[in-house]
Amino acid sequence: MKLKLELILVLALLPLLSLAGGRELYSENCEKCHGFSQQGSLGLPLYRSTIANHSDRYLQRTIKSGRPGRVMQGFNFSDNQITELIRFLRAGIKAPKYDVAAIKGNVKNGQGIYKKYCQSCHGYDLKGGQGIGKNFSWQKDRLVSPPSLINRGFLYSAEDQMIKHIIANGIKNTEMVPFVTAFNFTDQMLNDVVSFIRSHEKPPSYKNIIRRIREPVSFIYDSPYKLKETVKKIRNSVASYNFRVYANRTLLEGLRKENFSVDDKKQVVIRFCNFNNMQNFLKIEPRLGVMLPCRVTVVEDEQGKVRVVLANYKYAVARFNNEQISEAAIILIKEMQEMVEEALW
């Protein structure tokens, strides 16, 4: 009788034991973005109602290739590890199977359908909504940021039939409604819009974006003024661009200065921030907060020569692997360069 009870207990625990490896992989690699209970955070939610629409092939390719240009990196897991992780994500849900053959529809008609029904969420350029993953409390229009439909990793991973299935049936407990019942989509309409989305596919690219930046890491300007006058002029210039200017700091402030041989008073950091600008950046990439506020450093060398050092934010922002934030950084750094150049004119 005792052996029988032990056997029953082991059999009851088998499903939990089979998920243990995947749970550990998820905890170590996925949880920080997709949440402890897969509710989403920096990454999109991975609820069972969402995973129910995804084939094993799609999940395998997504884990391997990630989402180039976005936060989702590719993971160099073994086939067994990927199988364990997918088993954990499914939690007993049967994997759907989709035909991998391409859907043949009318791309031009699909473009019109997309513009009318899909553009408001996924963007006119199909790059998705602003931001990533779960939205902040001030983004009332969407619970999550609609994903990019032309991301190379997504189009490489997704079967046409899977895309069609999701458009037709929606995703339960999300803002993705079933278009067949909500908007009376016909089978031909589904085929056309899928073909339009697929027409944007390009070969996967995993080049290091940092290596493609053809600019210096920092912009250095010679100032014709003394240190104090340079600092004053830059502060005035920054304020004229509607940035709030904070109290100056020295470069080594808060550190034990006896460990350094430089004159800390001759290295002044000017800090500033535009709150509208900051909010727009954080909507796109919440982790960017570690870089705020913006700053310019004014340095006087031993010969009395004054220079202004402006870090090139393109390099720092590139590490977040987000095309939207990289494009916004180009605008910001150009504006900051104008501020400095105007001050030193």
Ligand code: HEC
Given for the second form:
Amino acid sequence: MKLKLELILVLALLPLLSLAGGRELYSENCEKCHGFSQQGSLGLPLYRSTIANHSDRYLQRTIKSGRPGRVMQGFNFSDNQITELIRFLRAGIKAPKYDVAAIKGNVKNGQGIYKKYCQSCHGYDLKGGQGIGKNFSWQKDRLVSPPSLINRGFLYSAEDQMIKHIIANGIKNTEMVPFVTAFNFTDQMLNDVVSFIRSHEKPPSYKNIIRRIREPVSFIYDSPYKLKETVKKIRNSVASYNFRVYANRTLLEGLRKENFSVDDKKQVVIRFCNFNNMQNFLKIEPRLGVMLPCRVTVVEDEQGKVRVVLANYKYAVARFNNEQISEAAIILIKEMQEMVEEALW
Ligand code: HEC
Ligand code: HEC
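What does the same protein look like in the form predicted together with ligand HEC, given that the last one was the form predicted on its own?
After this comes the whole thing, all chains and molecules, with the earlier chain placed first.
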């Protein structure tokens, strides 16, 4: 009898326990991007009204595969963990189910509808608005950056019927309005625009960008000049490339303090910044500003040979996993290379 009572107690508490597990998984893995109360940050808001549109299949797949090229990585969770996480996100709201069969609409008509009604937010290439997730910056015209509709992770996860449902009914309290009531979309129009989105099934992926890099982790240039001369030349070149130079930083590693004099400098870091580039990055993602590279290191070795080292920033931003950012970095690093090459000419 006593045993039975305990069993009932455990069974009664089980849902609560697994909710706690889901909360924990969320705090540890998702909160930094989706926010403490799912209000969104680098990631989209995951309010209950948003999640209410999502099937379990969509959420499972989204968590497993992430959004390659749009910051969110895939998570290697067990089925059990994913179930707990989803239960936490749903907070009691019933999961919708969608037929997984493809919708067959007219792609060409869909393209026209997309251009007219969707492009201004989701972009001419369907890759979403500038930046990602929720914006806190006054520079942005939208509070939530419209997501990419052709992201590999999204297209893999979303059922055509779910996409249709979201377009038809919108997402509550967001700019994504219900197109059936707001713009009199017919069933045919919905099908056409879904088919147009689906026709982009194989977008270029972040892996392709990494593959495209095929370059060293840093670029090393031999300088024909002495250390001081090299530093001077780079500073001049920096200025002519419209970068602003900050104070040099000297690393005194391996040098005894009492012996230190200006001539003992063996490694000089030149820090600089170009406001055009900076603006470029900030427009994509304000939170990136702090991680801009803008530094060149000049090193002199034991034999007095001087080299200039430029970190290949493409790798750092590839890890950030955002196509727009990777493209901006490619432009920036190219400018920096030209700048160093000109200095050492
Ligand atoms: C590094 C940041 C980051 C982390 C960590 C992250 N996400 Fe995301 N997530 C995003 C971004 C960014 C998007 C939107 C992609 C876009 O704009 O195209 C997104 C989209 C989603 C979506 C789709 C939302 C929608 O409206 O369709 C879900 C669901 C989601 N994330 C769940 C999770 C869960 C659960 C976790 C933790 C296991 C997690 N995310 C961790 C950044 C993140
Ligand atoms: C005024 C801007 C705006 C317009 C116009 C707009 N959307 Fe959206 N859309 C958004 C925003 C913002 C979100 C994300 C809202 C959120 O999750 O908080 C969104 C979300 C979506 C989603 C869900 C994607 C995901 O990852 O969960 C789909 C699908 C979608 N939109 C399709 C469309 C289509 C198709 C059209 C044109 C018929 C359209 N949208 C027009 C702003 C817009």
